[in-house]
Amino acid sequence: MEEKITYDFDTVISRIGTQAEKYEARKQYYGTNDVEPFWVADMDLPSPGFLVEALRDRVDHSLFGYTEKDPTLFDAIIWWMRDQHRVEVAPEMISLSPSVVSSISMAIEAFTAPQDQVVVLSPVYGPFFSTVKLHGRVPADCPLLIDKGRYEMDWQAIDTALSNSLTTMLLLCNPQNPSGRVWQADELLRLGRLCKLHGVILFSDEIHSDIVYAPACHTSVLTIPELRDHCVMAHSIGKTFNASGLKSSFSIVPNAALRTRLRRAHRRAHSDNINLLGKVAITRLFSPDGAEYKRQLNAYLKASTQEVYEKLDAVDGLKPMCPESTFLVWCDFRDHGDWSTVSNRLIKEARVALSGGTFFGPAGEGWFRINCGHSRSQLLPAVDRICALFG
């Protein structure tokens, strides 16, 4: 029997050097490079040895011209799919990217037109308004309300802006960045349902799917019926196996019509193939060894968030929310001041770079974002600080 892999996610791993965002771009952002980043949503943990070793026989071969769409690319897709996320995917269905935002923004261009509007349910990943607006089309926000220290869908707000007759496509962070938050079966059904009513394509992002907490789980919108027929879904390894560098990810979608609309666009920007390193990672990673590194991953970072959400709501003040999924958490800081005052302080007394909640939209004004997806030798002394500053 082949003996089982344990993944280290404790020894640190400097990036200094590496043309890591998060590192490189603190001077820009922050004013300073000292500060640790907890920022950019991506991890400080490894990706597992058996990606690399497939790289790195890649690489050996020392020819890296065009190449093709190799249907082994698409069956591990398809298994991944099935394996995972309990979705049946024909390999016609799938559409390759450079990333999900690439994804939206062909999305944005097939079925819409200037001066359409877009809903969006904020806070939500910046680009989702940022790619909207350079597309000449009107971010129509329906925000989030808070219950019970989780986000809940406005459904009056988001019935009034799909009736508007302007509004053309709606899109959806599931799961949610940056609370975590899972979206119900029924949550989607409903939402899908009043797309359908008022003629509104369904875009969901689901790009933190893989990292899902018990009993929590994540419902992909391909497994609803009714919604297949007016539904776009995007997924990447990026976030799963911290491989956004090789600019990897694809779309699923049922729908002929919507589908050949969809390549139409991503064929006029040239944007409908993958670099040769990243298909070799999507090929090995959406693997059953895949499979295993996700689960040891995953327990990982639950316990990580567990701990920083504790000891964020231990403080007088902090209203984090619990995550479901993803690696991140979010936090409401507003009781210690405006926005601008907590985020200096956390820059020059407690030195951690955190995303400051109007990145996500207005309504994540006084809010940040605190990325966990680092050793916890890393972390948790960082929310430590964070803690006794505000404590």
Ligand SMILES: Cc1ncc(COP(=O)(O)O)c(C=O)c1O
Given for the second form:
Amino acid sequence: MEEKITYDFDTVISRIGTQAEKYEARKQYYGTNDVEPFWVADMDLPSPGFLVEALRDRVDHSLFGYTEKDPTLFDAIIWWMRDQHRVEVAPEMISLSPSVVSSISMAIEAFTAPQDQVVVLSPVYGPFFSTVKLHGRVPADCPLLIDKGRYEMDWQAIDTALSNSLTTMLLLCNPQNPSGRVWQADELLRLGRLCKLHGVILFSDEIHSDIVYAPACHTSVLTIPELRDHCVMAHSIGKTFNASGLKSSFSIVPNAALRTRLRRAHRRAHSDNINLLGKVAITRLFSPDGAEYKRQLNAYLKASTQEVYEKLDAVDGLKPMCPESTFLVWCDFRDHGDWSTVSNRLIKEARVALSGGTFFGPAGEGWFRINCGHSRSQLLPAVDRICALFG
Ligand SMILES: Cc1ncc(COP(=O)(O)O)c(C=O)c1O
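Which structure goes with the form predicted together with this ligand, now that we have seen the form predicted on its own?
Every component of the complex follows; first up is the chain already shown.
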């Protein structure tokens, strides 16, 4: 049955001159502004009007001083996690954070020591590697295996990495960026049990968990009772509501001792609060209105990502993965030449800026990620240009 969409995701809204990284940094990364940007993982689709109204109301007040952490903000997070993700949260478990990467950074500081190993399952969002390295810790990469066109965990490699006495944390991208793989409850339980066995903290970055395509269904690590005591979950309004510029995120840590350690790290960095417009945004978005926007957005993006997947899949030598979540399509271009040849052709001939695979670790060599969070009138002609180029 077709989902009813009343939000307007089709009108193209120019972001030129708004300091949008995706547009303004094209020259820096791609050598030209003459490329359409399908790289940075934010969408060119508008946030809901009711958010804009709530922000405008607050801005109209004209005073922007220091703010408290109002209980309504925590109530909204608790409601969203229960209603959308079947997660029960008590207010004291929630820590505010400017961004999910800040939470990752603070968790590394709180739970690991210099020279420790942090397990990552690549290809995965680049800062999983870089943040670990910036803290003087060592990423222990356990590349995912491809089976029938889908990523699977390499249990043997994970077990070996977790058994190493220097390993103290595992960073999981749940669901997975760049591939859109949705991890199943049994996989999370197995992974979490291994972490527990080896005394390793499981950090689950669930920033993409609100954009998931049925029949796939997101499982938060927090819904698995056995895992709650040794895991940290981070989430944000950034992806779902295209609000990353508001820098408003939070983590949930059920275990009180771990929470105290994480909070201390946040306090040391003065990063235990968020800006007041972010507070307004979370409170307004984590609501039944936000749930309806999310439902419609998911319907739009499911059709777009599916169509992009099918177009790419029809081209000889292109091997896209069918995304179960996220507005991203991950595609293997290796049959069409080495990375720099393909990259040059994408930029110069197809005039598109895609995310190059090595941003996601060595396992991404020869792959590219296409951001489908655009109106279809912008996205599909660009994908047609890619297909024509390699077809
Ligand atoms: C898996 C993942 N985590 C974190 C982020 C960044 O989130 P934030 O801006 O809240 O740090 C991204 C952005 O693409 C992401 O894909």
